[in-house]
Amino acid sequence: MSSDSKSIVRTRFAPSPSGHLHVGGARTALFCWAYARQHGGKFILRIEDTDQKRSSDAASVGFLRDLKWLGIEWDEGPEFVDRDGSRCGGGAYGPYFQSQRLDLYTKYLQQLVREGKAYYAFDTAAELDAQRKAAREAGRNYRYDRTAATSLSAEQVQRRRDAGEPAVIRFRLPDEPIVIRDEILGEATIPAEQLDDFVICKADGFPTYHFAVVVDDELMQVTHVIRAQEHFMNTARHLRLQEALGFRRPVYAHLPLIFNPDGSKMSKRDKDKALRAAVRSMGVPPVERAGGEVASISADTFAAWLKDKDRQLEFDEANALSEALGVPLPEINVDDFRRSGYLPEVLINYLALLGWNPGGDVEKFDKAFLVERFSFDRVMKGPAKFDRAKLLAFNHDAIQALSTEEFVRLFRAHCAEFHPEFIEHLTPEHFDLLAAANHKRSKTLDDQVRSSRFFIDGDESITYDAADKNLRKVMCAGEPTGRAHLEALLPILQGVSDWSVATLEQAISAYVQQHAGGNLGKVAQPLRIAISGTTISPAIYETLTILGCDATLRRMRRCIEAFACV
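For the sequence just given: structure alone, the form predicted in complex with the RNA:
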């Protein structure tokens, strides 16, 4: 620990293992990263996997990909190689998985026990639960009573441990109020009675979060702890532990929480909540509708899930059900937003703005700006609600600011990953034309995908609802009717030799001039219905070009038949 290393800023993002990065975590990581960059320091990623109930295999750190996608790159931490070959991680202070640092923790744990600053305790979980419950029923605040544990002699402790009796190690908390200094929240004094002798080593030998954090932050020379506000009270514990171990005290900054618009915590469970609400509002149990199985979910699983609020469907199941019901899932994780076609720089911008702002009226900015201007004194103290409408508006602006070439490139990459069928079913030229035609009407990279399905579906799968009032009006009202226009257009389009935007425009606009009073809508709308079954499509010449001559004519004929217009 050289003296010059003390002056360099080192921040860390320390999530527990997960396949997906939550937006709240993403923002924490972003601020940690920005602060380190601003000061020419290091941003460290550490995996807090001291809970053996959570696995730590490769899939469990799938969120690394999300971090990388956002452009938040870590200087030290788990090694990660992106698809483009760029890498992140490594470093001299590893390992960066806490589960691989057990010997380190044990050393400090023993030190505290030796010094009498910590002690073994043999209470069972059931006993503790009972005590908490009793305190609660008596209207008292529960505090762990250390007398039983600390009255044990060293020999007694040793004997019981040798006999294999499970034991935890608890920290003997000094009986003094604790002052927390926080860069965002200011100073707070926590009365000693609010804390008790917390567990620092579990019965399985793993340190608890509190202990591992304190040891690792010291050993990794972390200078600034930037984390969510839910950790604020924990800081008191960490401060005490640092004092007991003779460690340095990092600077603390606690970020406000992010909520749903309704004030509830943004959670993975929100997806299941949305699906359950949709299923209920539809009345008919989809299990029956789909013949006992919904979207590959067995009837039993489905019924159990529907009843139990705490139950969550698997990732694929939820997606399949969402697709089957036509109910969009709320985006919660970073990869949800990626799938929904948000640009990483937009998500970064919006997330940064949720709880921080540069002052004045500036709200659109990039990472470089954030690195330059970020400061703790402009971080909000209270929680913020996540407003998807505003995020969408930001994304819309960013998409519109893209050149068409750039949009086409991004849209192709998006489809390659999430909708490969568009690339498979269209020629490269037609795919590009579709992308370009959709650019101006896109708010995300994904929002035109659903409405573009008719381009790649077979002609027979286009259905015409002759009872639909709006469709009927377009097809059958007026003189000539839309249907009549289609019939008249049939031979004209059949005669178009080189089927392209230019030739179609020429042929159709000539027809419109002569037979529709120059009103393109009179002709374009029936055509849209014919080819898509709806009145919605990209610009009509591009649409027909992409679809091709044969399919266009076939659909027109089918449409003419479908609308009799008595």
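Now that we've seen the form predicted in complex with the RNA, could you pull up the form predicted alone?
A lone chain is what you will see next.
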């Protein structure tokens, strides 16, 4: 029976806690949330953690924090208190972790077995592999043969179970086609031969995804199931289970998948590929150069990862290796974009455009606009492509639209979470000056972290490549040379008693007018090379002020020594 169109709309997002929140999952959660809000309904968060091998409590917390950061707050679900003290969750249909609902699943499993709609099967993995192999050799699609399992009497089944023989429970699928009615894809008929008797309870006693999701959707009164197209065939199984259990049939809407621009599926393996390519390009495995360990990854773990192309490092290990090798990884998960300094409202805006068209050539909007305009008839059927360049452009525009005060506040919060060394090393005044000086140069909150390391690194860590053509041109070309300007500025800067932006500007400007024909660049560029090792920094007066007198003078002396200019 279809859900009552007059009932309160209840949508749900049900991730498995096997890692951080993928942007595809975030897009699904966003559309579920927006549809519920539009209709005055409820958005439910449910953690599908019945797969014990793939689940972890830590990952669940990561999911919750990611959703909260995006501003996708759930009306019902796991109770969560964020770092700012705000709360989400609770509700009358819990618990909202499937691993805590086993008694409920057992009740309905036993009902199906009792009614002859499901049965115990004792096939071993080897037996099933042999059946699949035989099907391949015969040139036919594999379909589970229920004959042996269903020929057992109730007494035989019980004896084998009492003896401790592993058994799963399979659903007896009716041998007739299944019609799926989807709000996005339309109507489709799945022939009976494309499905077979699938497992609804594993040998460890935990229900499979297919069974638990159907029971939970019914008991939590879910009216609309909005999820990715990769679940479309699963819907056929779920419809049959709903019929067998006498449950309502929710409204289904399957969203297009999200691909990379090259048409490949956007997955966490993209990170692994980037890391492996970087290691290969270095020739000597970095773990050897690190004396048996790199980025806090043990030699054994690193060696096993290198040897097995299907093995992936844990999230924290991959990030640590990325930093150690200086290899940027493609952002895949919400937490990746957060660490990279994207604003949550920008990511939300961009995710909404992946597979949905608001109409009227509108591209930039907030969540209120999405709630007002969202509809299934504007969701496309084909895959969406994730364009990182476009997202970065969105983020750049949003950051430039911020007031300097707001940008400084956001940058401070970003550093407090991901780069505390900047807050610890710089005084509050110098931190604010650094943020303000970089505002108009920043596309993300993390840009200035990467370009401003020289402020907090030791003087000796700054290197000067005298063979670099660009650096050498600045330091040694022309008359006077950049090196000569540095030599002349040393005593002037040594005499500056008030090391501030205004005083430094006055002293350097006077020198520029007298010795560089009023061209600040001829003096500022050699100074940049001296203090950072590169030709890039914020405005020179702010840069010198933040770095401080002693460090500035020491680096100038080292730079003069590095460039002989002969």
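Basically, rigid core = biggest C-alpha set you can superpose within 1.5 Å across the two forms. Numbering follows the first chain given and starts at 1. Bear in mind the structure is a predicted one, so any value in this text is a computation, not a measurement.
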Q: Assign each C-alpha to whichever of the two rigid parts fits it better between these two forms, then report whether residue 426 and residue 205 share a part.
A: no
Q: Would you kindly give the rotation angle of the smaller rigid part between these two forms, in degrees?
A: 8
Q: State the core-superposed CA shift for residue 554 between these two forms, in Å to one decimal.
A: 4.1
Q | Backbone CA shift between these two forms, residue 541, after core fitting (angstrom) | A | 2.7
